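Have a look below at one chain only, the form predicted alone, in structure tokens format.
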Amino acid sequence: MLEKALVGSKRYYTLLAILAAIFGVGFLFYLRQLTFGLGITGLGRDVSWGFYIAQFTYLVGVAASAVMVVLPYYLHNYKAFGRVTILGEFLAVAAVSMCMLFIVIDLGRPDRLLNVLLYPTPNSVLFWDMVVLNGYLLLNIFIGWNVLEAERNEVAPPGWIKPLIYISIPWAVSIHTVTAFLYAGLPGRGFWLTAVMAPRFLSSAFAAGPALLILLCLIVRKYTKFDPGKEQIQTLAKIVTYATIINIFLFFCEVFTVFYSQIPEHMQHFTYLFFGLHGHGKLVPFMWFSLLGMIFAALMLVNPNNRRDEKKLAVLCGLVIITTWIDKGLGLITGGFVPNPLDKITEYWPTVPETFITLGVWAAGFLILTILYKVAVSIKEEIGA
């Protein structure tokens, strides 16, 4: 099947064509950092994670939500989600490797990667979290390209397919969970240091994941002659407003619990990002625009006329994608890092070359989703015509 991908129109080899300049000019400063060290970003002793494990975290999220396509069509029989489903698979596997790549640039040193394998340790949850990504990998792949596949030759999917797909739900929700005992397990870091973390994580991504699979659809319908389907979109419209709705919940008892405590040391962090501290305050504006951001398009969803509108849809869902990235991306991290554990403040901003590498995984992982969907609605519009 993968024919299809080298068959296309101009516009198809053009975006091809701009992806894969962007991933150049990335991969060029990515080999200016490999020789001069992480010294080019804007990290440091006390911000270690910054802008690279930002983005991986955020599209750990995009990966897990394909089990919101998944769950419905192979263990509820929803059938109309078999239109979409093979979409949030293959977005799933673009997000997951660009989640191995941002690693791999934040390690410094890719050769650092085998002692994960050569020196196993069950008990890090960075192990855990090794396992778990590689194994979705392939699971979606696997599943993906099967099912697709079957679907092409008008048979019912191989027999040990099942099983995987079984084992893939479960397996969704478990990368986040594990990504966020990444950061929920560290005693020294107050802000993070909440049995709400992974809720917050899970619904952070069933709110963005979805968001973009629509926008995703809506772009494949206006390009293609494959139609995901009105309902489908819309399906999954109300997944987002839902997930959007409790995101913003979970947020609020967290505010309460920090507040109403009156813990120093949680009250920080949130003073830091939402009313600066000690006279730093860098993300004050885009935290207060991702929160009200996220409650404004979390009310307007609410409204199915809104919903049913595409054009508003597509606006909310955009509004939704952003306010989620800034708030887990750049909140998330840099806020559990200030002030440090001894009330230092360092703050932190990607620098210029690390801004352009973070684009070039961006653009590397488009370029993998782009080639995905080539070959997959290639092969809905042979089996539609």
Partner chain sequence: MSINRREFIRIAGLSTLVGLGGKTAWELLLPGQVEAQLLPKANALAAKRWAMVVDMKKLDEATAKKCIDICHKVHNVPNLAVPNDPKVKMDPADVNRWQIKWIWSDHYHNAFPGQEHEYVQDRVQAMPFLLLCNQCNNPPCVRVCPTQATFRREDGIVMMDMHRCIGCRYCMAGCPYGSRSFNWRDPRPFIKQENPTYPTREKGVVEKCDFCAERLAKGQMPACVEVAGGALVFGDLGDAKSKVRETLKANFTIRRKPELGSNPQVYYIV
Contents of the next structure:
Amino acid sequence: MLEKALVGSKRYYTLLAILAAIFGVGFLFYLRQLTFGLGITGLGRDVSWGFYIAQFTYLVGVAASAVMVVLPYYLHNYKAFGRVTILGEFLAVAAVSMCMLFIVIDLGRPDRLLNVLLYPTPNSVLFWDMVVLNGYLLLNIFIGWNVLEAERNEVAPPGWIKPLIYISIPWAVSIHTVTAFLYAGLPGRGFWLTAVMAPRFLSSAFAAGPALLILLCLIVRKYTKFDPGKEQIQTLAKIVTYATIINIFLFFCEVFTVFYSQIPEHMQHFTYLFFGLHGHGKLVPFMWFSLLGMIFAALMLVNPNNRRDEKKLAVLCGLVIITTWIDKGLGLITGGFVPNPLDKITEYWPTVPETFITLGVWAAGFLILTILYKVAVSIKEEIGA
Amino acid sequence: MDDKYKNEFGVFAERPKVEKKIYDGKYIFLGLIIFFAVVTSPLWQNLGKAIPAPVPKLDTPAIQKLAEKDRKCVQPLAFMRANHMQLLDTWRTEVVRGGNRDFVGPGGVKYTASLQNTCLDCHSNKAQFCDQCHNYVAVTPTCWGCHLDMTQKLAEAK
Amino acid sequence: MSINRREFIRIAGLSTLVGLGGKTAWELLLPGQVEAQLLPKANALAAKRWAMVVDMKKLDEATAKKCIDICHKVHNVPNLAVPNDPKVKMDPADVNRWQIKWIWSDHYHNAFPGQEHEYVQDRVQAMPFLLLCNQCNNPPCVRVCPTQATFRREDGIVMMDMHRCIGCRYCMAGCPYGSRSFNWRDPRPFIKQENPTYPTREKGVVEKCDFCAERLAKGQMPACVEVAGGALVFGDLGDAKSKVRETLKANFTIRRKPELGSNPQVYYIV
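Instead of the form predicted alone shown above, give the structure for the form predicted together with its partner chain, please.
Full assembly next; the chain just shown is listed first.
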């Protein structure tokens, strides 16, 4: 099947070349990071995790959201999604690959990465995150590839794939839950110490992931002979709508607990993010844009007329993607570290090399995505789906 | 019926004739040649050159000061030659994680288990004694990123 | 039976061959006839539970500075503000971000956030609270470390194994006291005079105070305790007659963020 990735239009090759070039630039900056150290980033002793870990967290959500097409198809026999499950699974593969790259580039000693396997430590959530992410990657590669191959040969997928598919459903939930537990169990970080973190992660994931999938479906329809389908996109749009609403609801649950209780250790992080603290407020405009944008998108999406208009839907999905990305990619990690445990403020902003390395990883992910989608779409075209 | 050819696509009158031919053979073989040339290039570069085996020296002031019979390492020479890396690895684990900092060698002689403070005290010629061999066999031990070789500096200070 | 040297080498060689490493070779030998063994030093200081009391009534600015300086000197802690190469110009923001500190002093408000109020005594406001790793009984950093590079010893010391740290910095997120530092770049160009008996660190690993484990092992008290002139009391909580226990009995002491359940073992007399 991989041969389908080797032949394509000029546009396909151009896209691959552009992505490879961005990846190359990022890689050069990463070589610089390897020689100098993580000091080339904007991180420091107070904000010790930043852009890399934030992207990782966001992308775990995108990966987990594949379950939103797999579950209705396999558990509820919602036939329409049969056309798009492969797109969801391959999106998950690309997203998990990016997650792993982000973890690796964030390590101070990537050469010792295998210590995590040599000295397995079940009391560390990071150990479990490694387990669930690798498992999820393998599951999606196996399932996606085999189901697609069966579809190509016009036979039923092999029997042994069914149990794997059923396992992959709770497994998808687990990857984002465990990722939330990375943060939600730390005693000294009031911003993260909340039981709704895992549910909030899942809701924002099920908003952002399917939103991205809708955009990808629209792109696939526009540039290939394969149409993922109107009904499919409309169902995904409903999922995006309600997940966004739940995400906003959970955010306000959080805000109520934090501000009604008036416990400073919990309040000050929100204050920093939304109003600024002691004159420091780099993220204030971003956080308001994220919150108001998300509310606006949710209100618009609730109206079926807006969803049915695919142009409007695309714009709203874009808005959901951007606002949830700001929420997790900028606010979540930095917000947890500011102010620091000694009640001091050091602000964080990614540096130029850090941004290019991040872009490089995204390019690598989209390179994987492009190749996998090329295979999937070519086969769908071939069988005239 | 028996001479009919069967495969996963169905039953055929006879086995299909497929021309035996390597497509794009030129490129494949050219690529293979380049690949092997690159992979074996270190061999060609060193062809005909004799690189003498290193001879680690024991002529450091600390060792010279010792009486002939006391000039012994923490373990027999043959063991150290083959296993010094395992010994050091055990030392670092036992010292850092086990808190066991005394090494009792043959005959009950005690040494502080420390690369920086025990090994280098005698072998103060790190470049000659350690690096030469490591370079010869092309290994890069990561010890020296943290552990200091102060012998040079200390000698200069004196 | 006794094992001669040749036999020992053979066993060691064999175990190397199957990837068991040197230590196993020693364990294969009969007990009592081992040719090699690793033991704690005879004069090592041992305790059931090490702990420290910081007596702020006795600790002035100068003593605090002495403690910090000696600690950072013996442990080869870099001072990023003063590069060895005078041509290197360091941005103060970078110095602040990349700073490595095992022990440092801070204001009451920063040492005990949430405890301060408008009318705190001037005396307390002016105190240079010495802060270091609390060597918690229930350390969050140990809980989160994915490789056991940081671990709790039997005697309560929370140790760092620099050989194993992968630099994920989860422990820094886990520590509620800001006691951990990461090497954002190679520290060596910022160590003025290296202590030849102690290693430095490489870029990419986390470090912190370990109650001078290397000094306790040789029968010495922690470096800061030695120069503190009685302002720092160090000893065994398991021993009812120890100086720490007596000091804790005779004085009212507080700890940093005890409500988090980490059970810190550095106590403060204010």
